[in-house]
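Taking the form predicted on its own, here's one chain by itself in C-alpha cells.
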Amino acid sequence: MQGRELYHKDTPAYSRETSRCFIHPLDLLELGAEEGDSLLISTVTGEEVFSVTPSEDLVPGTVFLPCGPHANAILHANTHGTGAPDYKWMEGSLALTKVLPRSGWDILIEQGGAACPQVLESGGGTGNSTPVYDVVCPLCGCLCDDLVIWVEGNTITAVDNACAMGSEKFLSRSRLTTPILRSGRSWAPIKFHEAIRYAAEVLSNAERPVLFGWSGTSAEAQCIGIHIAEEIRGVIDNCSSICHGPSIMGIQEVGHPGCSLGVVKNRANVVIYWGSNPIESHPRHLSRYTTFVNGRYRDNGHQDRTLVVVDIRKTDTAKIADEFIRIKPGGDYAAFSALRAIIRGHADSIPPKVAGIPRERLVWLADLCKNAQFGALFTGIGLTQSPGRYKNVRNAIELVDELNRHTKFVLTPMRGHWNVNGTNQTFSYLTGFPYGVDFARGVPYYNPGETTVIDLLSRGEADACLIIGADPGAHLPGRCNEHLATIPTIVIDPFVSLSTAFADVHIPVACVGIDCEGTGYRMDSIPIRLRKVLDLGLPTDEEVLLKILHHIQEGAKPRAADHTEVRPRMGAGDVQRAS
C-alpha cells in the first residue's frame, strides 16, 4: 500500500501508511496491544508513535517499519563509512501508548520544514481517451516497456499493463505547475526565471554545495548536473549512496558477474532473491524477466524454474517461492561463507546451524545452485543496509564465482529508482566514480562515508543543497532533514515531495517518461529511451539545469576578471630574475 502512495505524498493516505509498524502477534500479546493500538518505539536517536499491524510473517522480537518520516525520526545517521545508514538494523524498545501517530508533515515541520503546499488537481476525462502503445514505465529499475497509456487532452485517464505503483505515478495529480518560494511556514508563487536565477546564485555563493538525487531524471540531465558540480566545485551524489552503494563497493573489489535480464528470462532455471521482495518493490520483475515468463529455452515458464527466496521474514515473494529459507538478521555473510565452503567440498566442517539456517538446508541450496543449468541471484538492500554491508555483496559475488567453476551463474542487484543505475553509468563515464563525487579540489574525488550525502548533512558540512530526482525528505535520517532546514535548499521535481518541506524554492518540471523524453538505464545496464505522452508546457530538467549552469558561468566571468593579474610580456632577450 505504501508504494501506491509514493506520488501522493501530499495526502493523508501516505502518512497513514508510513506510520504503521508490523509486529508478530506474540509480541503484541506480551505488550497487551491489539491491531490499531499505538506503540511508542524508542531508539538511541529518538522516539516516535506508530500504529500496530499484526504480521505472522515476522520472527518474534522484530518490528518492520515502512520507510518514511516516522521511521526516519528514530533512525541514526551513522553510515559506518559506506554512505548508507542502518535501514535494516535498528535496536530499540516498545511501549504501549494512548498517543496517536502524527502526520508525516507534522514530523517534517518539527524538523524545521514547512507545511505541504496546496496542489490544484486537474479534472478527469470525459471518456474519449486515445491509447498510446509501448510506453516505458519510469518507476523502478525494471523499466517495463509494454504499457498502454490512455490520454484525453493533457490528462492521463487510464493505464494498462503497469503495476499498481507505476499506474499511480502516471495517474498522480500531486504536481505543481508554478515554482513556489518558501515564506516562513507558507508558500508563494514565483516565476520560472526568478527561481532559476535564485538557484544559480545559491549554488554559486556556497562554499560546500551538495547536488543530490538524479535517480528520477534522465541521463542527459545527469550529465548537465555533473558539469554544474564541477563548475561550482561542489559534491554531486546520487541515490546509490543510500541503497546499493555498498553493492557497488563490493563490485569494485571483486567485479560483477552479470548479464542482461533477457538472458535470465531465456535461460535461467534457478532464480534466487536474497534480501529482496520484488512483489512489493519491483512488482512485474517475476512476470517479465524471471519466474512467470516463457523464455527461449524455458517454454513452460514457472514449471521449468526453481524459485528460492532467502529473507528474514516471509514476504509476499517468499509465499509464492518453491523454497523459502529464513535467515537471521545480519547473518548473510556467514551464510554465503558456508555455501562457498560446501561447494568446495567442506560440508562436514559446517556447524549444525549457520545464521539460523540448518546445515541440511544449506547443503540442499548449494547442490541446487551447483547443478543448475543457468542460475540467477538477485540481491536486495537487505544485504547492503544490514551488518556486513558491501562485504555481504562481495561474498555473494565470490559465491557466484565459485559456482561458475561448475555451471553458469550470474548476480544482479535489484536497483530501485528507474534510473538509479543510469546515475552510476553517467557519473562513472564523466568523473571515473559512480556516486559521491567531490570537486572541491578541482578534480573528482570519491570516498564513501565522507563525500556521500548523509555524512555531509549529518556533519553539518553542506551549506547549500540542490535536490533533483529523489526525495531525501522521505528517506534520510531526521538529523539530515534538520540540517536541510537550516541551509538554502532547491528542489527540482515534477511532484510535491517530502523534500518540498525543506525547500526555499521548488521548481516544477516535466516528468521524464510522461511529458518529456529521456534516457534511462535498466537495472541490467541496458539503456532505454523513454517516450513523451503529454505536453503540459513545463520545462524539462535539462532545460532548467542548462539555464542554471549558464547563470553560474556568466556570474563566474566577472569574478574571474576581478582576480586577474596582468603582467608585462617578456621580450625574447629578457631574463626573468630569481628573487
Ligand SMILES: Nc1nc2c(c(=O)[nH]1)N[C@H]1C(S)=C(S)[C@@H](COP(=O)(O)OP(=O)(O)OC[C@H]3O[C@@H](n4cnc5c(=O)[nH]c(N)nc54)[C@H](O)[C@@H]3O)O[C@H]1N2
The other form holds:
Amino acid sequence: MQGRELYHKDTPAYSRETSRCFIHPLDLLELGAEEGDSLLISTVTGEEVFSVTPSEDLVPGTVFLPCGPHANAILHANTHGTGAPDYKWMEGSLALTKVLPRSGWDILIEQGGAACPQVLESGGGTGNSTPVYDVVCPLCGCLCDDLVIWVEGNTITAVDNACAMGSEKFLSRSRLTTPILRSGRSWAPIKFHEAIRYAAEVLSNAERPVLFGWSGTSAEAQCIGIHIAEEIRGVIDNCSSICHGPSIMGIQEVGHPGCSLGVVKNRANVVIYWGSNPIESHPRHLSRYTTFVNGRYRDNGHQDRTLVVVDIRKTDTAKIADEFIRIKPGGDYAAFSALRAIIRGHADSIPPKVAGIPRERLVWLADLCKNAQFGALFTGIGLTQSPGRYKNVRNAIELVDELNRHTKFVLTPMRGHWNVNGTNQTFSYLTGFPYGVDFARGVPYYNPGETTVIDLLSRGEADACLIIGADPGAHLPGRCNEHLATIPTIVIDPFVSLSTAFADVHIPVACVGIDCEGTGYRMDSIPIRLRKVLDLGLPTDEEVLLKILHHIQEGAKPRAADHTEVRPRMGAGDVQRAS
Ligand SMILES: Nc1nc2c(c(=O)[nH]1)N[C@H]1C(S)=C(S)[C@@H](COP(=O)(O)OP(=O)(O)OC[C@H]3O[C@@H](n4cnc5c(=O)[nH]c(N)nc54)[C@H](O)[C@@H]3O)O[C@H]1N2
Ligand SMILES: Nc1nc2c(c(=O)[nH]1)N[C@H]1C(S)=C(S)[C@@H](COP(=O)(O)OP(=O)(O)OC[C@H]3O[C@@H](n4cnc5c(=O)[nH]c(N)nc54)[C@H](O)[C@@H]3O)O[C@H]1N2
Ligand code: SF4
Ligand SMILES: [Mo]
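Cool, the form predicted on its own is there; where's the form predicted in complex with the named molecule?
Entire complex below, previous chain first.
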C-alpha cells in the first residue's frame, strides 16, 4: 500500500508500491502477461515501466496506477484552466517488456534531480517507553485525536489507535537533522542561519517566486508564509490546487451545505462515498465518524445506516458497502444530473443507462436519498481530478440542494492532508482567496489555471520556489519537476522527501504534531491543536519562516511610499526576531 510508505519515500518499499499497475486478468490474458511481469505504459507525455498486479476490481480496458513518481512521469501537465491535472484520467497503451521498473529516485535524477542524501538512523527503544495519551494524528483530514504514542528518550517506539498510515509517520526514521546544501549532484551540511539567509536571498532576488505546499504545516506557519509572499510579491499556492481546489470552485459557485463530522456520526442514516476510497485514503473515517460508530440517534452503528459507494472500481470501501454502484470514468456529471431529474419527478425522461448505471439503480438511489432521515455525501478526488472537475462538484451540491427540499442532506469533500483545509482558512482569512494567490501586483489576485503551481511550473514561469509541507517531486507531473530542477529551490521539511532531489537547500524542521505544536483544521473545518510528544531540538516551521521574513524585510530596499513593515497577524507571538 502506497499510503503506508508515504514517510519512507527514500526506501525501495515506496518505489515498489508506486511502480505497480493494477490490471484486469482478461487484459493480462490478451497481453500474455502475469503477476510480477513488467509492462511499458506509453502516453503522449512519455513511457514508464510498471510491475503487474492482477485485479478483478477494475473494468477490462482500464489500468489503475497508484499515486507517485511513476504515474506522474507519464502524466501531462495540462490543468484545463483549473489548477488540477488529469490525475484520474490518462490514455495510453501497454506492451510487455523485460525491463524492470525504476526507483522513484531514478526518475527524479533523470528529471534533473540530485541523489538521495544520507539520513542518520536514530536508535530503537530498550523497552522503557512511556505513553502520551490523546495525541492528534498529523496525517489525513480525519485528524484522529485519540492516539497513544509510546516514547523513549527521543524516539517513538510504538503507536496505538492510529491506522497503519498514521503510525508510519510517527515511526518514520527518514528525518534530517542538519540543513544540507546541494553541490553538484551531492550534498554538504550547512548551519541553520546560513540556510535561512540563503533562502531569504533566493526569494528576495526572484522575479516570480512561488511558495508552494503548506498543507503539511500549521495554520500559524501558513500565516507567516502569506506575509512572505506579500513582501516579495510572489505567488503562494497550497495543495488544494492539485487536490480539492475544484471542490472549492464548485462551492464558490453554489455554496456549501456542510456540517461537522459529529453531526454525521449522531444523525446520518444514509452515507455515500462518491469518487472516494476512505478504507485506503482515510482509514478511520468510517469507524470514527460515519458508519461503524454509534451516534446519539444511531444506537446500532452500521445496522442503522445504509452505506453506498459510487466508483469506477470495486474498491475496498465498495466491498464493505451495502450497495456499490459502478460508474463509467468521467460519467459523474451526467449521473448527478439524472438523479436531480428523478428527484424532480422526471424519471421517465432518463435513458436506460446513464454513465453505465442502469436507470433502475439511479431511481433506487434517488429514493434512498429522498427518504433518508439524514443523508451525508462525501466526495473524493475521483470527482475533482476527472473530466468535469469543479462542475462535477457543483452538480453534486445542486443534487444535495434538491434533496434538502425533502429531507436533511449534507456534502463534505474528503480533504486529504491533516491541514489542507487550514490552508484555505488562513489564505482566505488573510488574502480573501483560498489558494493560488498572486501578489505580483501588490494586492492579492487569484485565478486557478494561471496562478496555480502546476501551471506556473509547467509554463516555466516560476524563477524560484519554496516548498514546505508538500512533496512535488513525488506528486506533480514530470514536466513541473523538470522546471524545478532548473531554478533555485528551497525545501523546508522534517523528512527527506522526493523534492529533496530538486532542493538547493533543504532545511529540516520540527514536525508539527510530533516534535512541535500547531493548529490544524479537520476536513469539516473544526480547528484542532496538535500536540508535541518529542523534543529533537529542531527549529519549527514558524521559527524558520519568521527568520526568513525578517531577513527579507531587512534586506529590502524601501519600495513605494505605502511600504510598511509586515507584521504577521498570527503565529508570530513568542518567536524572537533574527539578529
Ligand atoms: N493511502 C493514501 N492515503 C492518502 C493519500 C495517499 O497518498 N495515500 N493522500 C491523501 C490525499 S492528499 C487525498 S486528497 C486523499 C484522497 O482520497 P480519495 O478521495 O479517496 O482519493 P483516491 O483514492 O485517489 O480516489 C478516489 C477514487 O476515485 C475513483 N475514480 C477515478 N476516476 C473516477 C471517476 O471518473 N468517477 C468516480 N466517481 N470515481 C473515480 C478511483 O477509483 C478511486 O477509488 O487521500 C489522502 N490519503
Ligand atoms: N498520480 C497521482 N498524483 C497525485 C495524486 C493522485 O491521486 N495521483 N494526488 C494529488 C493530491 S490530491 C495531492 S494533495 C498531492 C500530494 O500532495 P503532497 O503535499 O506532495 O503530499 P505528501 O507527500 O504527503 O507531502 C507532504 C510533505 O509534508 C512534509 N511534512 C510533514 N510534516 C511536516 C511539518 O510539520 N512541517 C513541514 N514543513 N513539512 C512537513 C512531509 O515530509 C512531506 O514531504 O499529490 C497529487 N498527486
Ligand atoms: S485515519 Fe487519518 S488521521 Fe486517523 S489515524 Fe489514520 S491517517 Fe491518522
Ligand atoms: Mo490531496
